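In structure tokens, one chain follows: the form predicted alone.
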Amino acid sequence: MKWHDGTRENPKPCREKDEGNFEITIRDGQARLGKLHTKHGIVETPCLLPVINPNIRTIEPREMWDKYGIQALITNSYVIWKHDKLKNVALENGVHSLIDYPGMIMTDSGTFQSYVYGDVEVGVEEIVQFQKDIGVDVATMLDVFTRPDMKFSEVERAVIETIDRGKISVDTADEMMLNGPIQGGLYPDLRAKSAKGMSELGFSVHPIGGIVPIMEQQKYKDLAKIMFACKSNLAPNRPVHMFGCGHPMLFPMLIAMGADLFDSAAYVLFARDGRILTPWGTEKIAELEEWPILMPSITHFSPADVRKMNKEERTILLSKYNLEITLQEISRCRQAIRDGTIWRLAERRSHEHPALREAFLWLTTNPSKMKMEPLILDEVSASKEVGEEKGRWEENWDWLVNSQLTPRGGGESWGGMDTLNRPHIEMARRKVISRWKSRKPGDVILFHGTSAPWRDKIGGLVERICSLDYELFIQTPIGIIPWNLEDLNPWAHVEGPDWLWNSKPDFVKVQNELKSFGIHDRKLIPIDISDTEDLHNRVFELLGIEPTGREPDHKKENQIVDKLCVLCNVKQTDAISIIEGSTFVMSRTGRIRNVINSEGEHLFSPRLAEGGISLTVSGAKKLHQLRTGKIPSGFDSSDLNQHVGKGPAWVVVDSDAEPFVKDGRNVMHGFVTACDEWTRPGEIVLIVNSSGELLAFGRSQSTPAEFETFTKGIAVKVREGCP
């Protein structure tokens, strides 16, 4: 709330209980809107932290709050520390009242002075208890900064030592939130190493540092590369600081990976050497006539204008537009996660700079089929052979795509090759292949040449041939899809130009995609569709068979069978005899609304939008009564092939919760004592008891790692309790 003087109210407070806590509120694969917890307010990521030098204010901090909205800032404390003045009124008022700031404020150690100057005279104890006397809300220990030209054994020691010094920090911080940075310079093996440990230790926050110097080099492969490392070996309820990291090209790529915060004072830097910083990089103002975004801080000034200023001046309004460029990549990304699109924004950054290219390119060509070598060969272990840094990098890739939400709603925009890449996709992808079954011994037709909505056009020819042996196929820009499948997200609503639609099929990748589904040796029969007159007469003539009459309704149960089996993860041979017998409510368009069992209860209903399937309670119960393996005890991940048919995933809540979640209430984060261990965010789950009873079904918020390790938000959406 902002006053009549324009000043904002002060930030309230989170409860003293809750300080600390990490929360998701949306997700979008690893990308998440988080709220982070501290005594000067609930800070929501992702989110910038401007570098406050607390000697040179070029934007004061309470301008930041009161005009730009900013949550949170980081200042140095070694530079408080090291200046009599400046530590005296830290320590007597405390730090907020020294910079005039009342949000979130973050301090740094002293580290990256260690990387610039050489050595620094405080020490790792004395550091963090200094921190803790003038009242931040985020301290940082003293960690050993690695450079990238650093040998292995001399990163490898940073590590040991960074880890050591953490056990001290963390027990002199006592309650005081903590930032745990990550460090391993350009190995892989060690920053996991760093990730492992310094998540074992219990900081509050996890910054990935010694990344400033590869960023200024252009190195954003290697950048992706330790994002990679460090993030998919950190405890996933801890948000992720990308230390030093504040140029807004940037952004939109780490954010998809997972990271939440940053930091920079790239923003006063460039205003200096007269630099403006873009979403695809950066301008120089002597070359500018016309500004390449309008901001509020020079809507009355030319760049011509702004040339004339003395330096001072000049450095003030550039400051403040790189700060109004950086806040708005920042709300950018934010919304592309609530709406589902922040690989595609990645993309499209991704093409702005060729080095960024090089690194989305790297990132999401799926490292698994890649020769994965070290970043660097100096002094890497001989041992070291090129299956194992596969393996590496495969498991990594795994970690990305298995936190992905699918299937969504809204069309799937077309971006190029791009596109067969996003990890959603790949996520379908795997889950249709994995858990879709072919019925049918005869050859394959392959339907192509048209868009969806497929049953529209040619539903009456399927429903005229489907009872015949041929296995049904529809060709789709990002793949092939059974029949059955037709109206499932993301393959149906690819938005794209005509010709992508019209592209003739590649016989040899569609008879490798026929073998990822099981189907070998078969005849594989291709049908343009693209022109539906005379459609049905060509296909009875090209198939040598006699036109027939409309098959019976009961022919309909085939698209609920895969379905299940799709979505629900259901064993074939159960999901028909789930739907035997049963009747359906159909739309005006033919579509199937409601699944009516012989016993007159409604079990499921196809969502029309994305092609997805929700349950009742009378179907929760059905799948329920499915279950043969054991009541899961704890918070194992592995591969969804090693669960194909064994039905939803089940979560299992502590006593405490059951009732309200009978009631159906949402689970919430810190009640979970156990899960499947193919639970994935987005997928149907069934929440049970101790004792396996069932008590109510609904959407899964999370992955089986964040059941165990978050307190804080909505673990399951509850659809519905069951009584």
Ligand code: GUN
The other form holds:
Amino acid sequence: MKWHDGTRENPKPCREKDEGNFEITIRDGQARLGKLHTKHGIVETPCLLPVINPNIRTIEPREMWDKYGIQALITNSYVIWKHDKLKNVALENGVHSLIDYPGMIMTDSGTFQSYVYGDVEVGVEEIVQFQKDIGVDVATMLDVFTRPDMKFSEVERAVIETIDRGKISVDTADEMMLNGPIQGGLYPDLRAKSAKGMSELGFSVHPIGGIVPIMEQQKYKDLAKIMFACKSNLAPNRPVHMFGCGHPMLFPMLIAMGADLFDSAAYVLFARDGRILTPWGTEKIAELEEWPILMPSITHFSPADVRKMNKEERTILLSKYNLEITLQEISRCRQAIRDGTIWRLAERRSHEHPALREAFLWLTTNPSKMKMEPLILDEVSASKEVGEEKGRWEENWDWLVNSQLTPRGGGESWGGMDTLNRPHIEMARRKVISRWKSRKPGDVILFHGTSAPWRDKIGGLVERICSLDYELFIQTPIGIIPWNLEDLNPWAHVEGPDWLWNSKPDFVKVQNELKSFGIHDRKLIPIDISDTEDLHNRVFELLGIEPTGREPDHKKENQIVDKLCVLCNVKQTDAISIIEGSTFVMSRTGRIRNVINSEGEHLFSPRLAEGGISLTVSGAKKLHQLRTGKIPSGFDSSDLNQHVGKGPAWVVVDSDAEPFVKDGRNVMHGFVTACDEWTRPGEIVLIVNSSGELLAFGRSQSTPAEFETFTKGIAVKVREGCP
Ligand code: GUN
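Return the form predicted together with the ligand of this protein as a structure block, the form predicted alone having already been given.
The next block holds the full complex; its first chain is the one shown before.
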């Protein structure tokens, strides 16, 4: 909130019992909008913590709070400790008074100085105690910096030493929130060891350390590998901070991989050098006739005006400009998380710089081994890494894919071959491929040549032939899809140029895809539906069926059966018996709105916007009754393939939560005691008590590891309680 005089109200401390907690409010895969609870306010993430040098304040911290709404910043406790004047004021009045800033203050510990200048003379406990004494909100332990040129054994020693120091530091910090940096240089195994070891200690935040030289050398592929190795091994309930990372170009990719906090002095350092940070790289003021982006700080000046300023004036102005651009890119990422498009943003940004492109391609193709072959030979094939240990990164890719929400609203805009490797598309494909089962023994008809909605174009034709033995598929730019799932996202909403839809099926690739659907050795009958003129007769002739004399055979229930299998993980035979004898309430456009069983109970409602399915209480009860497995007892997670047909995942809540959940209230983190191994964010789940009785149903917001570790925020969005 702003006061009329341009100042902003001071932050309210979080509730005492919440201090140090991190909660997710919205997620998009591993990217998350979160809240970090601190004594000096609840900080909304992802965010940038500008670096403040307590000796040189190019932009006043107070201005950062009042004018830019910056909720948190970082300064260096070692610098304060070393300068008697600063030290005494900080000890006397606290760090917030020293730098005149009311928001959350994080401090670093001197590790970076030891990397730049050699040893620092402060002790491990001493620097943590000092940070406590000056009242910082989030302190940092004295970790051991790992350089990218260090040998494995040296890095290993540093990782072990950091973990050992971590134990002492956590004890010294006591109630104070503490950063536990992850080291490990360029060695994925050591990054994983560091992440696991540090996760076990009582830290509040985990910065990724030792990445400054990697970013300076623009080795973004190494940065992506480090991020993968760290993030997938860290406790998911702790925010992750990118130490020394403040170039806006890197934000989308890192946020898509789960980064929550950034800090950087880049806005000032680059300004001093007359350089501007942009989401597409760095520009020199000396070469600019026009501003690349208009921002409040420079609206009254041209680049030429700024060049004429004295150095100090120019540095202040360009620092503000850099900060504004940087903050804007963070805002753009936050909005993309809300819109479910963070991966798309990272994909777009990857084209801005060759090193970023290299990183992005490595990320999307090497670990995943490209499940779909590209239609044309392109950079993907060219960028394949030679000599990379086989399968080395597959687990990490699975970790990323397993957090994706699907199906989801909104169109999928085609962005070239990258589209095929978007993790949420891969997740959607995995679900369909593992859970859908063919029910027809005959040849495969593949409709191709046009975009959705296919039911409007060939719905009538399909009604005529769907009772025959043919298995019907549609070709889309992101793979083939069974006809019964024709309105399911992402396949049903791919926005792309005509040639994408017009392209003829490649028989070898389609057969490969059919194989992944469990369909082998069937004849493929492609039918081009780009021109519907006389299509019925052409198809009847092709298939050798009589054009007249048969009533259309409405097989609408097949659609529901397939959706129950794919979206609720129901066994096909069970789905068929649930739907047997059902009647349907239809929409004006001839789509099923409600499914009513033979006893007159409303069980399910297809979601017309994205092709999903909603349960009713009766529907949830039916699915609950089907359960044959035992009540889950832990938080393990495993491949969807291993659990096909076991029904919607169960989430077990403790007895305190039971009455609330039964009443239709959301399940909050901290009250979940176990869940099935196939629980995924966005999936329909049944919420049960410890005896397995159904309490409610809803959509999981979390992975099993998140259920296990988070203590704040919504765990399952409950749709309805089951009385
Ligand atoms: N600042 C930049 N990198 C690092 C790091 O690895 N550790 C600490 N403590 N601070 C940093």
